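Shown next as structure tokens: one chain only, the form predicted on its own.
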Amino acid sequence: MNRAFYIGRFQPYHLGHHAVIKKIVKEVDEIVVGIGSAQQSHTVSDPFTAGERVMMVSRSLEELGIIYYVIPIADVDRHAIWVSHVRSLTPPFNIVYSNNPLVIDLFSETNIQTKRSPLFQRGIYSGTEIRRRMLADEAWEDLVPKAVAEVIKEIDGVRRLKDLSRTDVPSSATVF
């Protein structure tokens, strides 16, 4: 059984992630998708909750016809125990796909096979760009799977992101 692990923040899950996973699933029997920084939400850079990201990824992966597991993984802020933390939360896997040098190093140190995941139009498909477009009222739906756009609309995610981008500090703060 070949089971792969792929991790991302997925803020939001987009067509770049989806293209990478489509390539990975051609090489494996099952995939474990880790929702990284699962404890983060309700900020401009991490607006969506772990549960919302699980919905985005799960609904998008349904079309692939492969067994998948979507697991939220909170940060532990200690690299020495991170791989053990991940493995304690996920089904067993024997290969890790990533382009993050730290993820590759940490899993390689524990003798788990790693492969660089293919990049797919990284300049266009990025969570930062999608969130920027949402804030600017520009088209963003064509950068995410249809299922993700539906989840974001269901949770009123664009409004949330716009609310989060506002500040309660006046431009010239007065100290009392």
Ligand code: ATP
The other form holds:
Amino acid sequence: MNRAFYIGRFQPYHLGHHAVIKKIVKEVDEIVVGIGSAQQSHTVSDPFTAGERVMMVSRSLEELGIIYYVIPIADVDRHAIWVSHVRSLTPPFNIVYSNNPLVIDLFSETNIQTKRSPLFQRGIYSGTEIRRRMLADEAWEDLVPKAVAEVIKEIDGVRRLKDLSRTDVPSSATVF
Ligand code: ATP
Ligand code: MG
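Shown: the form predicted on its own; wanted: the form predicted in complex with the ligand:
And the full complex, kicking off with our chain again.
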């Protein structure tokens, strides 16, 4: 029985992430998807709430026919305790997939197996590129699973992002 862990911010969840997860589910029995920086929302780089991202990921994974768990994980500002923090919130897992060197490094210090996940068309399958296109009124829907486009439509996500880009001050959390 192998249960894998994969984490991202998923602002939003896109077809690059989905390609990674499709590959992972061929190799394991169940998958735990961590929604990183769960406490963040309503900024230009992190527009969507943890709950909205749970919807995006859950609905996209439904079509894969695997058992999955989607768990929001808030940041802790101490790398040394991050793995314990993750494990305190998630179902137990024995393999971690990531292409983030820090994630690989922190889990390598434990008895959990780590595997490097590949990048798929990183130039376009990128949260930053998708948010840029949303703000520029360019086509972005073909870069995300259909379910994600539906969630973003339901929550009026593009309008939120545009509002945030007018009001968001990068260096400040001040709200007037
Ligand atoms: P952002 O541009 O907002 O940082 P992102 O596309 O990098 O968004 P994240 O949520 O930061 O998405 O990424 C989660 C994980 O998925 C990271 O380890 C990231 O490297 C990986 N990832 C991002 N894009 C792809 C892709 N096209 N193919 C495979 N993995 C990807
Ligand atoms: Mg990233």
